[in-house]
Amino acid sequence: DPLTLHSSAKAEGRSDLIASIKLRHCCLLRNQRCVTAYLYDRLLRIRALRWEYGSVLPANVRFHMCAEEVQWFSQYKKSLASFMRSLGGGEGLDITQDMKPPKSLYIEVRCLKDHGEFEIDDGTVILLKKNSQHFLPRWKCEQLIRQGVLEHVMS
């Protein structure tokens, strides 16, 4: 405690130490503020990952996170899912879709890797194979685009 050090230095007649004790204390407070700011920035970036990649993080992103960050991401993911379920009159509403207003409801996409069967609202099942192209509803594709399974084909 800097106050105890300050008092003991004064009591022992070592007033020359008081300035260095105060300087050390100020440095410790500054370092604490810097570390807190760094951790808060990292937390904001991890939160943004949920909106960018969805509920499943790519392995290369997860690799660079410590256990506490993965746990925080998981808790944030659960809280966001709970909030989205509470919207829309009991049916839920996915607020992570359509991050930008769509210009059209359907888009042309190319499959970047084999994904398997994909069902759209009308019950049609589409086989997503590597290099296949499809014309699908935007809102059904957006999550797969973020995950790197599909890419939007700009004609």
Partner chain sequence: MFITDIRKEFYDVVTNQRVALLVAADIDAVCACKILQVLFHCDQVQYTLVPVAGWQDLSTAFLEHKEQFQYFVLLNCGANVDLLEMLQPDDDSVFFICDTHRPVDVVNVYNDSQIKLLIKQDDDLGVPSYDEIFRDDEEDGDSGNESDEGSEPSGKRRRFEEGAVERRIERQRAKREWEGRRREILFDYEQYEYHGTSAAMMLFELAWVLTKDTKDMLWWAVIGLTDQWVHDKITHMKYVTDVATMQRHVSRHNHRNEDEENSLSIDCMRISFEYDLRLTLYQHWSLYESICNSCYTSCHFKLWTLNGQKKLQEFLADMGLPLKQVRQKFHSMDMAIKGNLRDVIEESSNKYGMKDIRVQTFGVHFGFKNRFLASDMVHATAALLESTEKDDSASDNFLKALDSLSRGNLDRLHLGIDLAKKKLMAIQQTVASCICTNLIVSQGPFLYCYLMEGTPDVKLFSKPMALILLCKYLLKAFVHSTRNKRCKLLPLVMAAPKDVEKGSVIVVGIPPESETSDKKNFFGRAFEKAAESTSSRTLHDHFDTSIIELKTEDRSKFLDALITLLS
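Show the other one: the form predicted together with the partner chain, since we just had the form predicted on its own.
Only one chain is given; partner chains and other molecules are left out.
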């Protein structure tokens, strides 16, 4: 505690140490500010992850989060979910869909990497192979577009 250090230095007649105590204290405060800013920035990014990846984070992302951050993420998830449930007159509305205003029901997407099989709503399975193009319902593709597996082709 710098105040006790300060007063004890004065008492023992070592007033020449007061400047270094002050300097050290300022450094510690600065470091604390930096660390806090870093942790806060991490939290903001983790929050953005919910919007990008959905409610289940991929394993390689979770690997880089500490336990408290994971807990914070699940609490954020919960509050977002309860907010979404309260919209639309009690029926709930998924606001993480359609981040940009949609122009059409189906879109043309191009597969950028091999992703294997992908199931759509009516049970049919599509093989997502590199460089194949598909014309699919928009809401199914949004997730994969955000992950970079599919690319929206506009012509």
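Since this is a predicted model, take the numbers as computed values, not measurements. So that the term is clear: the rigid core is the largest set of C-alpha atoms that superpose within 1.5 Å between two forms. Residue numbers count along the first chain shown, from 1.
**Student:** Does superposing the core leave residue 25 with a CA shift of 2 Å or more between the two forms?
**Tutor:** Where the cores coincide, residue 25 shows only a C-alpha shift between the two forms that is less than 2 Å.
**Student:** Taking the rigid core as reference, does the Cα of residue 88 move 2 Å or more between the two forms?
**Tutor:** Residue 88 C-alpha, core-superposed: shift of less than 2 Å.
**Student:** Core-aligned, what does the C-alpha of residue 114 shift between the two forms, expressed in angstrom?
**Tutor:** With the cores aligned, its C-alpha sits 11.3 Å away.
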